[in-house]
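A single chain comes next, written as structure tokens; it is the form predicted alone.
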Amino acid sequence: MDHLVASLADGLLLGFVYGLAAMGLTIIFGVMDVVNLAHGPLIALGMFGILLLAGASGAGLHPYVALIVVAFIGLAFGFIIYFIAVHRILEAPHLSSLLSTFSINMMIIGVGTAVFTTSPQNVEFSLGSVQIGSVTLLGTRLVAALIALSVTGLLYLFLYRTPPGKAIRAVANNRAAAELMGIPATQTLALSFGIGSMLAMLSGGLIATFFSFNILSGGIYELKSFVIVVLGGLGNPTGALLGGLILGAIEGIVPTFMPVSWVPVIEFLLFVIIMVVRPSGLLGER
């Protein structure tokens, strides 16, 4: 029993980071429509982003600093990618965004295999363990899974509490009535893409800190968020935190009751009993 509590106790830490980097998925869909398939790549920059800033032995900048500067370089970076690759083709098929996103996937991953390699990099940190009764917890994952937090609390207020949020929600809601209030919707979808991408880049900060990775190790996460905006509703970044939290649990306890390869037997199992059951996701609407 000790070993199941501490193993879901590490899961749902895990979760936190999940869910954060499904949100920044959910939000370009839930705003523009767009799938984006470049959301794992993105995930790998902010691995790497963190390893350039901190440096691969742990000099340099301290690593929760360098995820601050990541954050902007995503922030950046989405801005660019919305202009070259996704603004021209809004109103096309969605087929044309597909491919369009999955076009700037393919250029990162060539890229980032030509200058990493594919060989398996880490940032050596550690914050030590947290001993709670019986339950030990590492120092980095309670570290990620409250930054985690933090940023989505900050989100909300940004959504809800400041005038590019509203306009953002605004958008999302109806561009056409937003642009007729005077609402620019090109910068507002600008932004919109540009926080996903943020948020992608700063989830893969923080798994850099406590799992080793390559160029390639986004395309995992990038699975994963398809998983968890499904469970919890596409366009919901409070249900994306939620199916995050349910799918770190998946994670916890499956493996002291089968071989870990069964994990993503069953994250996808569950994934296809939303979408026959419950298409809309838990917190979507019906």
The other form holds:
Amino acid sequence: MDHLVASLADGLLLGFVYGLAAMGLTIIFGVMDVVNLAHGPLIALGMFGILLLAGASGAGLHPYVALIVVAFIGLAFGFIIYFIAVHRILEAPHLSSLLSTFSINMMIIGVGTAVFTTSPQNVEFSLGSVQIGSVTLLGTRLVAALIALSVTGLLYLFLYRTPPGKAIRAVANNRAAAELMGIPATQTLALSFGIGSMLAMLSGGLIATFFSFNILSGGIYELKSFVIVVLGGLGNPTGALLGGLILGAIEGIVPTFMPVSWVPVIEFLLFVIIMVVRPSGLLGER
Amino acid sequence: MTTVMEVNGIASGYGEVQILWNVSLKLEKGKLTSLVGSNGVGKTTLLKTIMGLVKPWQGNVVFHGKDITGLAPHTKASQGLVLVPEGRQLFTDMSVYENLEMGAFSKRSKANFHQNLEKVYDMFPRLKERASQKTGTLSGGEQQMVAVARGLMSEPDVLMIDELSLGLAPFLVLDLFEILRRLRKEGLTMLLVEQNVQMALAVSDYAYVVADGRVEIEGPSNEVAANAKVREAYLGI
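Would you generate the structure of this protein in the form predicted together with the partner chain, following the form predicted alone above?
Up next: the whole complex, starting with the chain shown before.
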């Protein structure tokens, strides 16, 4: 029983971080109807950002300070990707945006493999552990969950309380009307893409503080993000957080009574069931 | 009299299909100008072309003496040229208040936000009651009020309204035309695009009648209303 509670707690902590990654994907989809296939490599870049800035042979920053730097790099990457690969295909059919973001995916992975190889890396960092009753929680995971939760809170404050955040919601809701109200749609779309890619890199950075990784690791988390996003409802950040927690819980609990290799099977089974039973997701409308 | 906006020889359309031929019009300061005609003669296309949502093939738009033809729609809006689009085009997932806030997005309108909000709430008390409600859940008439109010929140120098009366119950149409009279009295320059020719001619100072993508008749509204051709074709008299 204790073991089960511990695994569940561990999984839920991870779930917050997955939720953060999925939020990046869902925001971009919600605002501009683009499925960002460069999401995984961006997560991986977040991991390498932490490695380069805070790893053993890195720049010597504290990992959480490095995370702030990684967030801004993520924002900048998002702007660049938007203007290179997304802006001109916004009005084109979905296949175009899939191809163009997939190209970005290939470029990042290609360059990343050349520069970093695919051997596993890790950021040697530990915060010890916290004992709550009979449950032991890893410090790095606890902090990661808290950071993910705070970022989610900040994201909501941004979207619901600040003019640029409201502009993002307005553009997501009706782009032409937003233009007519004096909202610069292009800048707002670029900002949304920047935020989406920032969330991806942040989640990658957090994962790097407790898991080893290589340049291809983002792919796994990208798949998880897809499951989470569909679970929670496309375009819905709260749904992404909820989906993340569900996925985290599954990852925590399933290995206690099945081989770990069954985890993706269960996850994708859930994905298929949701697609059939409630295609709009748990928190999606309709 | 000063001309606030001038549209000169606009030709435009979609793809290969030309919709407008050499359309010119002038908006005088503080006047309510109407653009009337049947469905599908290019009235909405003209407004879209003026705003830059559709690129003109020929001609230009002069606003406050400057050629603004090539500017992006949001730039035009932030300079005070505001369109209340056909079909309302509200931010349906956002509250009434947030829609009004988005109307006041540009710098020029942000400064007087509270003052303008008071004014708009005074004009449409219903919106004050519904401030926190999502606009997607409002009735058609209330949505049209939000659309006009949102446009007014931009502090327009020229307010263009596309099909104010479309799909609304007659008593609501009367209310909204009353609002137009009030705005005109306050000195707002407006361009009203309407299928409801009779109402539009009754409320406006000057009118353009559009048919087949061209301006067919223009003149002071009372003269246009007295025109035999107009009476026969649009007023059914």
